[in-house]
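We begin with a single chain expressed as structure tokens, specifically the form predicted on its own.
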Amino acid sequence: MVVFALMIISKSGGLIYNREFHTGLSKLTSNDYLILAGSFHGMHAITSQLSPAPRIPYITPQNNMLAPSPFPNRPTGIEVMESSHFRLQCFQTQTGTKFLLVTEPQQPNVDTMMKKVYELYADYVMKNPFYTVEMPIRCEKFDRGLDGFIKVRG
């Protein structure tokens, strides 16, 4: 199975990190990859809009009576977007951040593909000193992280 692509979406809607891993799909310059991340936070925003999800209700344990959840369940808006040459698959972050990964329509476990990019992120990226939050994604470990765990998989 192959990997295309991993997009990484600031929560303003700013492309912060892009990489090609196998060609399969059309070349998209860097104009390109920026369009579709601020199209897809666009439609992602709206679509997270269309379809809110109730509130769910919790027994406080004062009066055994129903109340709103503390913890709002948030709508999630587009997760999965799939044609028949490609499936691009969507994880949220609870700060906003998105990540985007293109894979063949016939990629198995791709939420677990998904975690293990987010713990990569996590481990070298966000720990990472030097780094600024929602400033392009410049780290070699990051980059040789995925490199291993993208190869092991394709």
Given for the second form:
Amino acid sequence: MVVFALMIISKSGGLIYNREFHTGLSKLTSNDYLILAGSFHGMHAITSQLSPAPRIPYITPQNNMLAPSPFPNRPTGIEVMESSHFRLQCFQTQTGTKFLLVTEPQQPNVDTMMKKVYELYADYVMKNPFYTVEMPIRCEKFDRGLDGFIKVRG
Amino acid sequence: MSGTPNQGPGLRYPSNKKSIYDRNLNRTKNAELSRAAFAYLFIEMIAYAQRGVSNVGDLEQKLNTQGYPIGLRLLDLLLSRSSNPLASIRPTRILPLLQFIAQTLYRHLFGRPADALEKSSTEPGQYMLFDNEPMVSQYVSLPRELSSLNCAAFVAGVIEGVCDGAGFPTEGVTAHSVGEQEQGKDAKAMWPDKTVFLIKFKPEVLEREEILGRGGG
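Show the other one: the form predicted together with the partner chain, since we just had the form predicted on its own.
Let us now look at the entire complex, which starts with that chain.
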């Protein structure tokens, strides 16, 4: 069971967090990481345009009573990219932040892992008084939480 | 019927004829609040305290000031809520007051008692209250330029308010992170947020304590 890396991309396409969990990978420079994040952001936007638009929910007297959801059911774009050596899973939050997990191809339960990472992000990044939204994440407790979680899993 | 209530001025009664004065004061069970909601409120409190503040000491002082009125009010609220009529008397000696803070106040605020209470061996009138993982700093990661800040200064303000309200003026209650050198690397790794609240009472409190001790002994 191997998790290679985690990247978090802000809603404007900037890389705000990246972390490698596995040693012995060929190193990317921080500039490469920024380019990678930017290209993925663009590709994700294109693919979400390509995918067919979701059905507009039919308004009936019953569901008319409910308040409209502030988050429309948008097409999601790339969710998984697989190759012979890695699997890249993307999770986009309702506010547009993207989490990318790079794992081994046969890695099970990436969804649960993603959920846990999102939970750590919500707790230790969003609830941190000294974090500014859309800025690079430098939170000691988030790092520590990820370490503990990946170590336990791996 | 129109919606206008058919009542004169004065206290308005809800339909079940019970105003808030008829309800029990003891509603502490199931009265827990969302921790996430507090975390977001605390973010705003810190942002507010950071306005026009140049150094860490001033910031801690501002957080302390925010906590102080809460302590003043909580003292009376908790005493009037206590089910035991003997326990609803204000503490008059230092130890019962500190016990009240470490047990009743801490249970009310954080759902658990404080982790340790010690008397300073070097300075008279100085007491130390330990908290291994303060709830307020649970989600806080400090940036490098503020690494000496301890957000539990807010809790220190609450404690100071309780002490002052009970008639035990202090020379200030301060929150300090317990450093690596004092506890060793392992303890630091286990309780990264371990905090000590230094409570230093004013000389007149100690004087009174001595008189009370003689009279009672």
